[in-house]
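One chain is shown next in structure tokens, namely the form predicted on its own.
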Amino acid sequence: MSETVRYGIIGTGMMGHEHIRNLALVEGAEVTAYADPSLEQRWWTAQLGLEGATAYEDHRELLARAPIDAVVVASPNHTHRAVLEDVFASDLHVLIEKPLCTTVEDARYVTERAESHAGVVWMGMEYRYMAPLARLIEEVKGGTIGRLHMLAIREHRYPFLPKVGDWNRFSRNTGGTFVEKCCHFFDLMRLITDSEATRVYASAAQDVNHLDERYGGDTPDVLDNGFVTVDFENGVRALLDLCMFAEGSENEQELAATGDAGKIECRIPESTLTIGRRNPRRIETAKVEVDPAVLSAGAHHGSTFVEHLGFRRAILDGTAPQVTAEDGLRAVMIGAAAELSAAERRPVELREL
């Protein structure tokens, strides 16, 4: 393969957008189609400035017809498992967009199918690569705290955005907004303890988003606000603080890490990180820079970028992902989970899933 990798973008929307706009960023990296069945969704694209790309409705004519070395799912989460069917049935590369699927089931049967696809399979999880955090990881992992005991993470944020047709406003689309929204959260649990969660314990509720909505005469029922603690085989407790109607938030992600011997915090967009030693008591705060480009090329504090370099790194040389389909279906489960354990108010074992 040369150097420069074709990518085709399966879903422009928000996220299909910001998967584009980081690809300008990659040296060697050229969008050549993208397909969305929205003619509205596929204008705006065309506004990107994607010169010489082709616009298809649909993804099936994309991988059919379109040069291309790999593709990006950014579907919404409900189609991803008929889309990945197409995708798999070739020899392309895929980045598939967070969650791998709405279902634990779903999850599976993908995970099994990527186990045997001869292009790379790369698991969209972009908080993984957010600079302040991916610091945090690393002096976690250096030993830094001493032997990790607690992991808090906090998001305190704004409402699910308007998306084509409303159907991130309910459960049936999305997998729930633990399924939906917190994989990535519970995919850095799993990262930052080093183990696997076997119990969940969820309590959450709808309390103010979208209440007064309705579509087709049906009411939004994605959870806004709740808290889950995971138990993990290491005997490590994790904790996510999950508020979406939290704008007057300073930060909207802020994780913190104790073990016996310290504590590591970082906060986003502050984009700042803490590390506090017991003995002697010593806190030191820094800043960790983002290049600003990189910054407004999406939401995601410069994630994004660094994935796709990590992507496109193991298209070229042949080698595994660095996030796998088997972590997107560990993270589905423990969101799975929490959405059973918040509906029938109780503890969930992952062994029941």
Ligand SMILES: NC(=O)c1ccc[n+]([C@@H]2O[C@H](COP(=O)([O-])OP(=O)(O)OC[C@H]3O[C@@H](n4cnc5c(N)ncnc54)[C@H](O)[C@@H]3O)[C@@H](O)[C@H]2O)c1
The other form holds:
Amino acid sequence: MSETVRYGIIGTGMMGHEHIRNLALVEGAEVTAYADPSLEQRWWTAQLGLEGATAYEDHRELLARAPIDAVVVASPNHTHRAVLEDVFASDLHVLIEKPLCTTVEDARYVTERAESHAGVVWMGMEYRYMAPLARLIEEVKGGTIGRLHMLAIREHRYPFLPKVGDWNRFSRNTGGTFVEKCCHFFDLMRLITDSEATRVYASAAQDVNHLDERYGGDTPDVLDNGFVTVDFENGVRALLDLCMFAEGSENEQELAATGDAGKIECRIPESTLTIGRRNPRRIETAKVEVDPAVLSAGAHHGSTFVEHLGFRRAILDGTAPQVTAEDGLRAVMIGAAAELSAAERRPVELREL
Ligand SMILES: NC(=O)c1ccc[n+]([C@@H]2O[C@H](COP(=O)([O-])OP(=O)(O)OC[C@H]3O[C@@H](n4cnc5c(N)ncnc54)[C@H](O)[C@@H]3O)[C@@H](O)[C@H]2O)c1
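Rather than the form predicted on its own that you just supplied, could I have the structure of the form predicted in complex with this ligand?
Following is the full complex, with the preceding chain placed first.
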């Protein structure tokens, strides 16, 4: 294989376009094809100036005919399983947008299939690569705060955006807010605690957003705020504080990891990292710089670019993906446990799933 990796993008909505814009910044990456059933989306994608790229209406045509080495699956969550079954019939490398699937059953099935796939299967959990967050992870793992005991993740943001056909308004299409959006945070919890979740308790509801919208008589049913506590095997406890009617927030994500020797906080998009030590008490805050060209290529603080560097390297070097389908499955499981916990108002043991 040459040093240029040729990509096909399956699903060219908001996230597909973010992948295309970021791949344009990656040396040795070329988007040669894309597939989307929506004529309008194909038209928008044609405006991105992808010279020589072929548009397909059906992803199966792209898989059969396009001159590609790898695909990015950026179609809606509920299509992932079916699209991946077609991808697994090829030997193409694949980057799968989160969440892996909308249900634990589908995610388990896909993970099993991924294990025997010839190409690299990379799970898109790009929050790992947001620069301030990557620094926080590095410091925790490097022992800066001693032994980690608590991890708090706050996401206070705007409501779900309009999507092509507004598929994201219904849990049946997304897996529910804790699977769809929050799988990122459950993935971070696993990575930072270096452990697996055992028990989840969620208090959550849909109190504000989308309640006045109607789709053929149906009202959206996605949670818009909640607290989720997650107990880990190694005794670390983690908290997710989610609010999706919080446009009044200065930062969208704020994380705090506290150990017996200190605390690390990071804030996005402010892009700052604070390291606080207990003894002697010393608190320092530093800005974490990100290349402005990379920042403006997407909505995820430059992380999609870093993710693509890793995916391309794994393809060329034949190395294991940094984020596996199994990681995707585990994040879906915690999200599904949180959805169940909120619905039944009780703690859920992961082994129930
Ligand atoms: N990593 C992140 O932070 C992040 C952010 C946003 C979205 N996403 C994920 O990216 C995926 C796409 O989300 P989006 O926000 O771009 O949605 P979107 O609605 O903007 O785009 C989805 C596109 O997929 C197309 N599509 C539908 N069925 C298809 C199929 N079978 N084959 C090919 N294309 C198909 C639609 O026509 C649409 O153009 C979802 O899985 C979503 O969860 C990830």
